[in-house]
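Next up: just one chain, as structure tokens, the form predicted alone.
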Amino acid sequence: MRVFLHVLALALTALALAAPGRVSAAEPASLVAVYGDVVHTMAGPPIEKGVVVIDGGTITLVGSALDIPVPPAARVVRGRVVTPGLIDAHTAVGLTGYLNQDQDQDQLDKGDPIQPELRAIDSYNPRERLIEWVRGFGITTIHTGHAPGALVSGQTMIVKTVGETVDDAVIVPAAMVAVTLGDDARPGDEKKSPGTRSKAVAMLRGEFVKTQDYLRKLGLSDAEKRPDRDLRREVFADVLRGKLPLLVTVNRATDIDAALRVAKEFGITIVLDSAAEGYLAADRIKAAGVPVIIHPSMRRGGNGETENISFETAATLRAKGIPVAMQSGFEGYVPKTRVALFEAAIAAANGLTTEQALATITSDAAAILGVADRVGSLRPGLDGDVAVFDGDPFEYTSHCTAVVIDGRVVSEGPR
């Protein structure tokens, strides 16, 4: 096993080093015309022989190449299939690194079971080679941050897969607060809390009760009686105010139900993450109006909380009318990340249509993350993020041949 992991790590290193070079968000955007035999806009039916025109980093025209004149000065990119830039709805890339060594693993701090004040923006490394690597598969936006594994592990953020600094890359600096319920929330030491599911939920509820009292005291007219600044309370206060949703990683149906109860009790917004047994609680999820970022299709199952995992979860939940998105998730071992494109492809082979599967990593993912006004579809006024393929994106023989982010061609040539 050790030899296998070493060989795998070396292979990933070679792939990462072969990835397209870093691209600064400060580089000027140009006039770009992206032609495709088929253009999936995700805002309407696919366009045969279509073109997407990007000017100054923003999409200006989308339609038939026969109807849209493109200025001769435009940089032209061509491919068989064109899609919006792909979105990985949940990952830890940028906090976790491809070296798989202590110095590039900032995704989880187990010093305290509850640390909502930990900001992803303070740990994100835009120069991490894994970011270049996933970008080579057409992924232009990622929802990343603190990983599952603690009751409240920290915050997440939404970034583009470009930039020399986090400020270059960031779209949403604080997107959600990462919470884990179930076995993964346990610290592994019987002397530490939470040791049971009931204790974990009680601890989480207790934090909201304390925060309600904190908000009450903040509103006191007597300044002397107001509490001192408290970073933890500030984050939970934003959750109670509806400014930040909880991203709740759960797998068992019982834990899904617990998350829904907490959300109802405190009137907070949640997004379910992973949800291996989501199909067992589909009616309750639907009734609560909660979206799901589904576990990677190829996540290992067979034991523990994922013993009932299914390739068909995405199709089952979508058929119920539940908004779903796909993710690469977090890997505790090399290669440290999956590829969301491949995970969506498996969902496409197990109940979703091609367009539905593509939506889980474009338009539907953008809607769940609250960034549909920027990314996720090819419409005038949105960011000029485009992925180009030499065949069906979900066929393993196809390649991503070009990636455009904010009107900059950041890579060309097959991945």
The other form holds:
Amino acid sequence: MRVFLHVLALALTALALAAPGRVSAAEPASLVAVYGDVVHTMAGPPIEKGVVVIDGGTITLVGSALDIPVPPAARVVRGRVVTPGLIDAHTAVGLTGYLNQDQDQDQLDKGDPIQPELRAIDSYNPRERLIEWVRGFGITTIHTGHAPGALVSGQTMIVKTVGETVDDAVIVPAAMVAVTLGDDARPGDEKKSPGTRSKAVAMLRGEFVKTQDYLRKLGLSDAEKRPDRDLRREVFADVLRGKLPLLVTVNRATDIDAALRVAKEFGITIVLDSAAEGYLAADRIKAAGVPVIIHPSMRRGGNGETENISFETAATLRAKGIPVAMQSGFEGYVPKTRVALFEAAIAAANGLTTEQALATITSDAAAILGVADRVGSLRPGLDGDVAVFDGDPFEYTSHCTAVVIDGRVVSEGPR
Amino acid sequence: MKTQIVTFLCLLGACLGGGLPAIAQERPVAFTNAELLPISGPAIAHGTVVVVGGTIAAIGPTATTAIPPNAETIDCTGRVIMPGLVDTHSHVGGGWGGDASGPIQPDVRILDSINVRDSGFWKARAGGLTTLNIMPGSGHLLSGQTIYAKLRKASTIDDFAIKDAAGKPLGGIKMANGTNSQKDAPFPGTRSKSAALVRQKFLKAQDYRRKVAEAKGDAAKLPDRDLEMEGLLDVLEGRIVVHHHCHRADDIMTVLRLRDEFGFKVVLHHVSEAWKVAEQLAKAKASCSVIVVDSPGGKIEAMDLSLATGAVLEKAGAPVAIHTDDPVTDSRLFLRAAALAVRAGMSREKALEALTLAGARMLELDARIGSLDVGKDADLVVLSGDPLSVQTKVLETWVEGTKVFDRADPDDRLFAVGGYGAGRDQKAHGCCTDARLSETK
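Mind giving me the form predicted in complex with its partner chain, seeing as the form predicted alone was just shown?
All chains and molecules follow, beginning with the one already shown.
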């Protein structure tokens, strides 16, 4: 009987693996013990011969395998290197699909330059193949949503890379509001605004001035004089109240300074995104206390605003004491997404230590995204999200051999 | 006397190089104590390469390899030396081929539009690349003639050109099928139409070829000169290779069908779905130049793109090279492409060969480049370690005995890591270049 059950379990596992996009959050999370020759907890020094025990989807024990006995009935996963489930601090995957056809591209509506009311949860396709793709490389959490390309393109959200519906996947349904300054904010039609950098900033400031007025009217004692509901104003009001940060995609130093200027004027919390010339503005970014989600280093450089992109930006900004995370970004062609693990590897080879580079896709990314109490390190009480590798995670020829999300083994490599 | 020999070798080297490099090697160089990866043979753990007159004069174990007394000796202890990387498919230099006037333009040469000051060339050298097949794009069935470029220090495209004995720059011809070349008329709207247009043009070229043959050199009987037909005549007579963009398995097979009908030489490029027809490709002895990108998709034809394409083709026995398609992948990370192919199952040996000798064969330049062998051009890369490690840096790149990239030089390092100014046009090499650019540098 037990053999039969075991075979059945294997068959079910095989089925689950055969349909990797369809990992259901409804399945009960089992007891899992993940062993590694090295366990990077990101909450302290790496543990040699360590183990992570996950029960009911939550991490219950982390420590030396010598001190923690194998829990009876636990599913055991072993590997050379164990890390927290990796975080891609900014992508558009799930809204942008791998086919790159109109019907699977929902990351950007250019009908209006300012649309903060667009929610990421209304476009997210949890079955998108690119989600499975990045998950295979250990990515368990993504900050995804509306892409750069309009002055205010919409909201972002934070999801796990599992689930059949967005509700299964979501951690934070409205994480930030995506803003773009610079050339990419132009609508491409000369007769439409914003046509210049100054116009873009003027329009953004205008929105916040209007929203300040809206908030004032909301506070009026006479209910008759209060404004009608306005989705756009409600979102910007949350920005002014400090509930929603702006994710400002900028590359030129000029635009970085403009973003800092607007944030200061309205007392807004911002996160800088991409920041190809961030190294030119590092002192100002540091002084403003703003974190940076750095561009994918392998994004197409070439001409325009990213021509001065550097493999060393992560190291330069971190050395200044600026919190940094890595991202896969948005790609409009081939390849349709980058992989945050690969981008962090470039940082690890260009000035960051392995542990520092890991932090850009684990603990530091979680802190910048405001989800460090859920993901990003291996500590009791956090979600049972783990990535397992057969060598240095950043080496090109290593493989991700297992991925665990909420205590369930959702993919097994080698990838 | 020794000087005379060196001079003679220099001239010979220049002759083979088909045009004097801007700065020719003057003094022999010996790279000693390196781990050598000759590609054409087993690794030499502790080896020496001697370069004289831009050519490899000796290679072997350090203990037994003689160094000319006047040579500059470079101690490469702890370093790895491999042949300069050969990129069979690059778009560096901002060159354009055919325009919107028609889908088949064999008269157009990309060499007429390349900007040798493009910083992409500096980045390519920083990636260890020494030879590029610079191609026009894939928006045409035939977008023009390509050029095989050596990344010598250059002030004009002539300095890059690899020339034949008659002084003609070598290159191939770029073709494409699938969706990129489909658009409004006069371009094709379907795959069958694409193939029909190509067949019609090649039939016309066969007719031209017949007329030329029948004239038997009699100028009065020769057909009028026709640049388009001359380009295709070179293809039909096997003087130049077709470099064919293709993704889907059926498009790949269509190229082979046309190859067999018209008898041209072809290298299949990108081949996203080659893993679906690997056995057929091996049987057809089809040369495959693979692109390695970080995810599938971006276009429908690339939806089934796999990191394992190189591995599957290797196993089937098909010849495999890897290319950058720069800017699709970054020339500075060309070694990474081979490493990812190894991650997905390719052997180290074949993956390194795919960056060098396999590509050289596909450009029909393997007599001169692609491996560390005596008599070949002294194109080589000095690495800080294992070529497949993320931590490894390209320290130096040499073309024909001249150092063209040195990571220790801050000006060069800028292109290796990026930063302010790394995307701008650069001062050309050689004398008397643009004074304003010099001043602003």
